[in-house]
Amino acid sequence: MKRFEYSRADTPKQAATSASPKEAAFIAGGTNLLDLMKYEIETPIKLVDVTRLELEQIEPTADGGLRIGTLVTNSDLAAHPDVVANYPVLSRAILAGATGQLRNKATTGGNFLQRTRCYYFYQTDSPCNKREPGTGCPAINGENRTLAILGTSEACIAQHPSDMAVAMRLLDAKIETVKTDGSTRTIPVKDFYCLPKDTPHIENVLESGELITHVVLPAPIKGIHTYDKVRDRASYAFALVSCAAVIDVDDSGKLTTIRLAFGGIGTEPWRNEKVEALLTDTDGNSDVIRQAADLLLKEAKGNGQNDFKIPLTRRLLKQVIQRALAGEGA
């Protein structure tokens, strides 16, 4: 690990100002950042500790939603009574994500910023456009079993790793930030991540020194909340394919509400509202589900080892819808 300067911030504005150089980074739980620093994948010259900030609260909003401080741990967020009762898909996604020890340290804001687990990204003697722009993407013709099939480019096929962010995308969450000049802005999660295109090292829209302060959830969505995660082992593994869903069915058996977001298959948490529109007000029969899967996977591209994710996603989509139609949750 390379040497770095360390400081603690007492206010969000002070934190953002202190981290204004491009080589600075914020640290809270550090569950991903410290590993990246040990491997010298990330080499900040300065760490700004934000753990003293008063950003550990979960509060109701005027419109019936929740405002979550960036320092709320994954464990506390998953166990919060309002989240369990009104946003169970979020609680289930977080609990599917890591060990209890990691959830006790990992923070809400940091979870959005965790980086891909692509083998080549972590293998520092290998080329990687995400780590060193312009060096190439050996994963395209190499070890790519766990990598993305949607949103990829010729420069990068790395998958997005977060479970929590998939549920946040489903719920139309918004991210609040403070910039180095003290100004604030609100970013919908759907606009937060960047597709790799030819700049895979740019993963989100945050500016240098910009600090996530809160995440805001809108009012709860009526329906069956589920989070399904297909992985190589029963627990504590990253998703091969996952699906966060909120589905409501009326008395006639029609899908009146359907929201679907996927993990493991995209370079960002993946949601396609056209798929949801196609399924809405239908009885969810096999033909409609097939059409929805065709639309979802229209631009999917496997690279050999990860080809299996395409049929696997089809089967998971069918399972999630049919289970909801039968009145069953995850």
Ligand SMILES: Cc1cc2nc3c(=O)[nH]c(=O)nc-3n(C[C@H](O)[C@H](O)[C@H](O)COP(=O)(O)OP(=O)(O)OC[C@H]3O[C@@H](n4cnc5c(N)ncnc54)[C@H](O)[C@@H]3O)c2cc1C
Contents of the next structure:
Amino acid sequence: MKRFEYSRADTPKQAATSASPKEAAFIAGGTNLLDLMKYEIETPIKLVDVTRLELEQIEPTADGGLRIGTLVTNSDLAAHPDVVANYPVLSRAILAGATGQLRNKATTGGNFLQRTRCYYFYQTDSPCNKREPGTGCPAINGENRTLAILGTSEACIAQHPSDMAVAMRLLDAKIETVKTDGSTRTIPVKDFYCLPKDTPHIENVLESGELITHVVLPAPIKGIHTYDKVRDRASYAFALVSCAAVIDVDDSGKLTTIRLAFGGIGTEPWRNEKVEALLTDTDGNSDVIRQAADLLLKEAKGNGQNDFKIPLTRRLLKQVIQRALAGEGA
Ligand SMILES: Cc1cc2nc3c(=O)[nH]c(=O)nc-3n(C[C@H](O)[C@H](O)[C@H](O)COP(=O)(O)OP(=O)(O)OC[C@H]3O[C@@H](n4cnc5c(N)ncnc54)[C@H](O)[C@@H]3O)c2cc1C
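Return the structure block for the form predicted together with the ligand; the form predicted on its own was the one displayed.
What follows is the entire complex, opening with the chain shown before.
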């Protein structure tokens, strides 16, 4: 591990100011960053510890939503009574990720910013456009079984790894930040991540030194909340394909609300509102589901080993809708 300077911040603004040089990084739970530093994939010269900031609360908002401090651990967020009762899809998504020990340490802000699990990104003796821009992407013709099929580019096919962020995207969450000059801004999760295009090393819209302080959930959405994660092991495994869903069905069997977001298949948490519009107010019959899957996967591109994700996503979509129509999965 390379040498680095370590400091603790007392206020969000102080944290942002201390982390303003490009080579600085915040450390929260450290469950991803420390691995990246040990492998020398990330080599910050300055580490700003944010764990003493008072950002550990979950509070109701005036419009019936929830405001979550960035330091709320994944375990605490998943177990919070308001989240369990009103946002079960979020609770389930978090509990589908990592392990109990990791979730006890991992924070809300850190989870959004965890890096991809592409093998080549972690293998520092191989090229990787995300790690070292301009060096190439061996994954495209190499080991790509776990990698993305949507949102990819000629430069990168690395999948977005987070389960929590998929549920946050589904719920239209917003991220609040403080910048180095003390100004604040709010970024919808849908605008937070950047597609790889020809700059895969730029993964989100945060500026240097910009600190996530909170995440705000809008008022809860009525319906059956589910999170299905297809993976190689029942625990301690990232998604091959996952689907977060909120689905409401009326007495006549019509899909009155349908929201769907996917993990494991995209270079960012993947949601296509046109697919939801196509399914809304239908009875979710097999033809409509097929059309929805066609639309969702219209731009999907496998690279050999990960081709299976295309039919797997189709099947998962069908299962999620048919189960909701049968009143199951609540
Ligand atoms: C073995 C293993 C299995 C895992 N399995 C899964 C899984 O199945 N699903 C899943 O979703 N995740 C999984 N994870 C990832 C885990 O969820 C993340 O490592 C964790 O959420 C990161 O949170 P952290 O607080 O530890 O972040 P850190 O490691 O402290 O930081 C991660 C990044 O976020 C930045 N950061 C942290 N806080 C802030 C902030 N407030 N503002 C701005 N930047 C910030 C840091 O600078 C760093 O770049 C796994 C991890 C491991 C090690």
